[in-house]
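Read the single chain below, which is given as structure tokens and is the form predicted alone.
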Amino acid sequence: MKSSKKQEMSDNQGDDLAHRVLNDIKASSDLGLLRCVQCGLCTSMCPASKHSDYDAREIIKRVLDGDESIIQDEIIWNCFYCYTCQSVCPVGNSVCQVTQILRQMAIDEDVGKQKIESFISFADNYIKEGLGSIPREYHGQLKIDYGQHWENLQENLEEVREQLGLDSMYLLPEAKKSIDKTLDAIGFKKRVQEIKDVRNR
């Protein structure tokens, strides 16, 4: 729920990019975006900034400047949500939160759908099984990364779980049916299809 202070800012400040970010449902009520003084502490501690041209401070500057081109800029996809920026920010800002909201704006404007389309098999797995799991297409790489032990574990996972006294990791049919209905009701399946449609454009 939005704080009264946040609502007041929204009512009085129009629809600029910074306020659209602040008013997004993903923004925490105490997000210090407007309090950013561009000290650069976020960038100095950001692992992505150390290994790419990602600049956390610059992201916030462009949002505060109302630079809408940031929504289509590749740079917003370099954050990997470690939240280091948030942990060190003296004014309670979170570039991670801001970046998540910018990505959603990019997806809403279609440009972001192309960025996430390659991960759609995770969504397909979720629709199929009702739970998060690693898609089969990634198993080959995981076998390379973790060796034969990983493959053996995957092949015998249910047996291992049984030996440990654990139930099957898969959902009961009624639970899957309930999740399936929920995914329909919240528009998840429709959204997945919209993302897949970018392949045909």
Given for the second form:
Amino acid sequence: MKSSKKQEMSDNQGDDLAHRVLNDIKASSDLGLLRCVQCGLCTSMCPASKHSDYDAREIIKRVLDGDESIIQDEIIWNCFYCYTCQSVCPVGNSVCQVTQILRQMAIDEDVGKQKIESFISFADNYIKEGLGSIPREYHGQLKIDYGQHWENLQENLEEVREQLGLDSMYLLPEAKKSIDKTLDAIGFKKRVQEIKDVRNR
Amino acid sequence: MSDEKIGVFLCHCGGNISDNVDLDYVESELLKGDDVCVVRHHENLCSLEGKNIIKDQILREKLDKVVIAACSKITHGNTFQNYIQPLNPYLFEMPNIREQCSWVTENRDESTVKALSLINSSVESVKHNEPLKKIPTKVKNSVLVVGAGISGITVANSLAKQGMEVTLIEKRPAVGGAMIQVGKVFTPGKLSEDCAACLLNPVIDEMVRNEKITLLTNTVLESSTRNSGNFDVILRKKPDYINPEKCTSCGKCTEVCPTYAPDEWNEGLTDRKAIYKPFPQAVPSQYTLDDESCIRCGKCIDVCPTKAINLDAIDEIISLTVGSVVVATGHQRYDTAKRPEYGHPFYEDVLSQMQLARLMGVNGPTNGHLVVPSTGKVPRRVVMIQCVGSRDQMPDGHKYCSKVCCMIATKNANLIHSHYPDTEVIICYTDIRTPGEYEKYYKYVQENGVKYIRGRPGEVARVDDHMVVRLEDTLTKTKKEIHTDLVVLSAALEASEGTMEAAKVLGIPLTEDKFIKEKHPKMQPVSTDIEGIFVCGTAQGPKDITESIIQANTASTKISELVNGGLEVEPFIASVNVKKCVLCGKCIDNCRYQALSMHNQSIRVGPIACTGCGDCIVTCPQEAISILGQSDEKLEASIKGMLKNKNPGEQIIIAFLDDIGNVSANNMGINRVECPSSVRIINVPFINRVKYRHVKYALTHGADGVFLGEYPDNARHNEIRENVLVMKRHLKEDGINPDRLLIHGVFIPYFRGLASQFKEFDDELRLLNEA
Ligand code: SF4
Ligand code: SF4
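Next, give the form predicted in complex with the partner chain, keeping in mind that what was shown is the form predicted alone.
Up next: the whole complex, starting with the chain shown before.
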């Protein structure tokens, strides 16, 4: 009797956006989201806030206000995970964690899938090779950024590794096969497909 | 069987009891044995007629002891204590057959059985009562005050005026604490800033002139032991390198001294010599020597015209016996270096509020001229940052609000603004906290032109020749970089080293935030856990001058009550059996009220200090200690009596309730909340009084369960709970189901909870018995 009443209460609490964020598996157990006093210290230090319309404090305010439109809002994609907000917040909140959770919520809807769709070639590469590597299509930009040296290294990578006495970087076919099976089993491929479907729609 | 004559009186309470308890049956049962020699009824025993009946029977039958079965002891304990007079007032027991029986038991038969069992219990237990006397005590008329800031001085003055001998000690070389250093204080009602020294000086003068006050500077409290109500304290006074009688304050020594050290009075903004006067108006007006910086070159000795200096002087150890102690050790300020993002002390143009106060003090390093340290010019803009180390859950921060910083910043801002109208002052805040009257001052200062921005800055940086403060104005949602000449940090107030030292020496507990913990934050705000030790001022937590003075006066009133009140203490205190005691001293170490002390090869109990909690009983390896009027045997007898007439199939729960629990149980009765008739309550002063032997005795002599009702907000809570687990283990070893023992938290208003807990336990035991 007593315990079911407790359950009821916490269920009610769990309904709103702030509690959904707090109860998310990604949220650290002592996340101070509900303790936020809107002091603005996070914003004062946040590089994303400095260079864009992103306002760390405002993100928290909208979450606390239960403003669901924040999930659809472009703005949550501006944080680049530097964790400065988390390191300075006097009440142990982390805007950075909160935006990550909001993004996951967005990904569960189409708008988020569109957002991460441009990174899908990383996933494709992973499915293909069984390991994380930079997709071909980014090489052009990296060449510009890092210069000829980088290109040389990429082209002669196998040779260089050989000289250093290292084995091939690529997996053996049977390893690839078992990773492939795993990615299938855990639904990774399916999720990649879902994201691609959004583009195709 | 004792040959004492015991009489029992049964009160009908105008039907309140007699309607639901068959008192004739009770009487006949009582008279069956040979324990009770006479039983009398009356409609209202608490009436004058009742008084006569009781007295008459005592004289006529030559009764030695009396049991009065009526209402709760809280209601009429005192009444009957008087009514039994020719007898000693402690030779009676009062089973509660109203609140805890007739009012909570629906079934008349059950109620009658229960009443009989409660009365039997008292009959058994009263056999162990001894004549006792209230203990008249005198507290010594002398007080030690630790700390000579505004709180300590106020308390000392007040006590001395009431005729007490006061020793006022101060760790620093001069008195006045934070108030004298701060320069200006403000009066919200007048909307003005006043000279702190001008307000404080008459108070200090009064202290100096009062012959009942002995002021000892450069002195700390080294140890304290309790000695029957009084405190034997040892003070350590730093060596008097400069003889105060001879020193004429000419200052020649300072001139020749070659050694410099940071000047505490000016918050390190300037340096001072190793031999120096703390500040021009210092009291006592005497030169002092900082022996850590002194290189013993002897130059000062050569120039001193009165030969007042002796570099070989040694510490003075002073011993003293006082009746009370006041802790007025004040606060210290948060070390802002723990927030390096604000650049203090790396940038010389970042100051603390106290440094700013010194900069603006007429007796400060710049004679009151506000200048930017790096340029020597008047600042064009000053930015203040609030909550530095306060309301801060980061490591090294303080969760609490320091309470006075908003007012301090506002005052300093207004001072700057009125002296330098061209200087812009901005206060960056999270919330402005100016409760009550202070709000008026805040609005006034705001109207004067001081700017308030709502936002907590994240960092202070140096850019070119000035400072930049970064923050978000959270009201306009704009990110700002404020360029400024001077940044001032409002650092948290925190417990001072001196406070923590004093607490350690005196054995008084600290709060989680390291301030002195009051006995009760609401009801006893200046008392501590140890009777006779009081606290006031910021040693107890952040507060302003007004509040500190109010508290100081309260503390002095409380001491006056103690000294002048002609205290009569209940005799239920610890008593040591000298034959059994081996003087191991364990009890002394364990008593948190410092009630025990060693005296001429025996343990002495301080009647004022002893609360009768019984902790010592549990600690003593020799079983040498008992609480007067509450022996183990008496407790056992209570249990025995309750189980005496147990009927076949009847279920009995012995419920030991502490005082809070007992009141809660009475409330069950007053509110007519039904309680299982199996429950038989024994009131004990503290739950740790109940030993395993009692639990075991109850469960092996017919009780089906033992219930311990404990008010959880007591200092021994964890140990008690721990102890119950140990008892349960013992029960298991002894082949008794540990589920027959239950401990439960009790609160006065939560009597329905207590009732349902009783019910639940009763049901569980029934299942256990069936199984
Ligand atoms: S720093 Fe923390 S408390 Fe302040 S506004 Fe940001 S999230 Fe809220
Ligand atoms: S603990 Fe017992 S034996 Fe030891 S000193 Fe105290 S009273 Fe004596």
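Positions refer to the first chain, counted from 1. Treat the numbers as computed from the prediction; the structure is a model and nothing was measured. By rigid core we mean the largest C-alpha set that fits within 1.5 Å across both forms.
Once both forms are fitted on their rigid core, the CA atom of R161 lies 2 Å or more apart between the two forms.
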